[in-house]
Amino acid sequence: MRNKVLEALCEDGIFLAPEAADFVLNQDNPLSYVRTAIDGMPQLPLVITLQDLRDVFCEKGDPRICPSTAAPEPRKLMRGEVKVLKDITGNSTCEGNIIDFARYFNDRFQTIKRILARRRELVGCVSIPKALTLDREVKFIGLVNEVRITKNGHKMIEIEDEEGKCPALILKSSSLIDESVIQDEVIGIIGKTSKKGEMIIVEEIVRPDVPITGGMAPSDSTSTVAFISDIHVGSNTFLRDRWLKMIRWVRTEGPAMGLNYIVIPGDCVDGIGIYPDQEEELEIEDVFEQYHALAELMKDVPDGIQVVMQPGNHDAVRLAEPQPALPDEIIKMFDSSVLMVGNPCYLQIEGRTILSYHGRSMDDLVNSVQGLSYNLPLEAMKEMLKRRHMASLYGGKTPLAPEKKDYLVIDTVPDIFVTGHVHSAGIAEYRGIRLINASTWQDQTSFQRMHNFNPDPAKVPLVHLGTGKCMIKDFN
């Protein structure tokens, strides 16, 4: 029944997001229900979402045909005060076909559009086709298809929404000419239609950005969380002596400062075949033996400390983000005090919301945003928050899986945002959010030396969950 209904809709050029499909198929007459919904839509979207159905039916007030607006309860895992609010683990459904990609980008666009539509500057925004017909200042929201420089030195942006697309021109004389606009990001544009009505002259770019907050309000928590990234067990450049020094500190001084949590944002082991000639620098050449060695090291962490571990691009999961947690055969190697999560992952620890992301997309950001470099990971993190997305660019160095939901959208504003990947260590604050880049436990590799990259290893950023106070402990 399900396949027949979906096939009939596909023949009519109608595609349903997974949540919408599940709801529609529970109706007495699914095809009639969808066609009634389409009759009530001003414009047929590329993929019909549950929100689209709500927009059509909920005003009628009939609970039998109005999809529930109740938010699902966050998934609660394991023990203590750690909750996994959102990650892809156990929820991956994509097959990589064109419908998956359509749903994926539609979810990205709709989610960030809702954030942008609340911005004061974009009150009264219209669709792109409507904007092109107006002879006044126009405001609209769209997803960037392409960015190029014209032969005259202007910047041309091709941008689209659910109803159409248009070129948006930033004049070379504009103060916006150096603005780094990234392909596939969602932005708001304020401008004027050209005389011929074929393009928009851009006067302002509005990004979703995170709101300015007062930061982490003091709480009763007495706990501290440590962030330890890019361990790279298995490499002959793993800094074992400094790691053991850190573990001794955790055991002897950690209890006095309330160190109850350790978050590890990826690259737990060095992996196999990740970069050219890596095998020449491997101390352990079997990836499962690498995890076994890591599990043995983690046994030295005191039992009272909850460890949260997620994968990165060196770990034994799919490269495409979002990445699920490590597989069961690896999880079984670790004690029950180690909670395995996906990448990225929203966590709640003693009332604080932590967004943990390995940070692979920094490879794309440093090549796309003017002024960024691998030495400035905290600035790259700020760019992610401004765009409300951790990996806007599709088709770059960061492979993306077209899931039914874009798990890389920053739809919830965290208290703490942590990344790793670039083997640096740093703490900053942006609009009240604590930014952490969590160092590494690997010395410089020949590959890094060839690219003139100097890591900043063996440092542990710490955040007190009660006061929000941050510090870095150096084990060099």
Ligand code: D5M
Contents of the next structure:
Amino acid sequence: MRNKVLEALCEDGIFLAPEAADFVLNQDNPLSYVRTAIDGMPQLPLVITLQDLRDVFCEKGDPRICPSTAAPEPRKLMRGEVKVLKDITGNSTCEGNIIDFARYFNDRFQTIKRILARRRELVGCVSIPKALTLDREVKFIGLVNEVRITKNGHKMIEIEDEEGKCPALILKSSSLIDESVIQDEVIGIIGKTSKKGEMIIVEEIVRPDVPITGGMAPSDSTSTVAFISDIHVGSNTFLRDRWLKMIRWVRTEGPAMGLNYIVIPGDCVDGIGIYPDQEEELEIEDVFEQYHALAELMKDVPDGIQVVMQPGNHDAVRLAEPQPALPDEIIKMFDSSVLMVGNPCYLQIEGRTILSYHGRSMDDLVNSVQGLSYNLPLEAMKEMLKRRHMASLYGGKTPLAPEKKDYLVIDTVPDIFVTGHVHSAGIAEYRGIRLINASTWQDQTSFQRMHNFNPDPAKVPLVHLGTGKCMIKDFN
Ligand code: D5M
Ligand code: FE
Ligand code: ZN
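Now that the form predicted alone has been shown, please provide the structure of the form predicted in complex with ligand D5M.
Full complex below, order starting with the chain above.
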């Protein structure tokens, strides 16, 4: 309907500004509304704005056809220059039964298989049952069911595709023996079928990975995005002084650097009942009061800055990922410059694609990929990109919801990939993608002290959308 009306007007050389279009399309008969308006105009403007409509109609004092001077209601998932490209919010269908899980993993398999099948190394790949019948080099793509070390020290991978499954063995003597293969990741395998045709001896593992590119080509954008994660409002270790210092900086230095966007990748508040004895470390014990306090803090962010807020594992939505945006009763507490999105979420800001993910799965990655640790979140992010998936492992610390489509697949290659969660701050680049880990505004908790976890708080990574340049501003 929307497009038809706008097309019909366009054919008559009539163009509407976005706000005017929204208003017109809400009229009973949009076409006749616009034509009546034009009849009342001294001349047809190049683009009809809301003010043009007001000039014609408002004198008549008819509220039905007179656009009010108040700003129009923002559309739910689109505001200003921020476009939501992919988000579970409003699209969740899962009930969590066995059929859902089969469908979910099938979608993961098919989506990542499509990426892998384009890899030169995998040209000529066959199904697993077919591979087992061939006595030459075979190539296939599968989802890893299980990984274990055999009693002789080889690595056994049980791998499955839509037609069957087989054991694939990495020999102890192979250079691949230290390769971390994660349960539920989708990989390509090149190898040889054993003589009896019951298993494949792995010679090469092919990951979907992201292509090597030069990254963000300079654009004419003059905007900067700030990434501010893990605020943890409500915790008695919330670093209020440093937060206020940061907001003062945003107000005074922001305009000169074109600071027009703030992205918050989760753990906006501390929540309740998230870890043992948390209540002893809470300054605000009611989660809604925590969001109220956050909303108050956010009021000091200048109006022109578009804020994008995403939930994390401390926020008041389902824990299972993908997490939808915070509920309406919380959204209502914030003013309209705060756009609530799900976790993860693909955003487009001034032509740049940003993938924002809280990063819970890093708790699993540090246990399943050799060489990773909480001190190396940017390396963990590279592991996600290599696997084109943010949370491969099912059944670990990261709960997954079996949606129809796997929202955790990295099907689009972003310009910027941001995570929070591990309370450290860092910037790196991987194959042209800017990697950002967005610090925290919470000091070390006693729970974290007990686990010897040392945060790196009160830092703000910044990315210039035009040049792609990154820096970290330190508020300690
Ligand atoms: O998580 C903040 C960080 O706290 C998380 O990235 C690692 C650390 N953390 C949380 N639980 C544990 C355990 N059990 N062991 C070691 N480190 C941990 P947040 O989501 O803010 O609570
Ligand atoms: Fe956190
Ligand atoms: Zn977290």
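Positions refer to the first chain, counted from 1. This one's a predicted model, so the numbers in the text were calculated from it and none came from an experiment. We call the rigid core the largest set of C-alpha positions that still match within 1.5 Å between the two forms.
Novice: Indicate whether D456 shows a C-alpha shift of 2 Å or more between these two forms, with the rigid core used for the fit.
Specialist: No.
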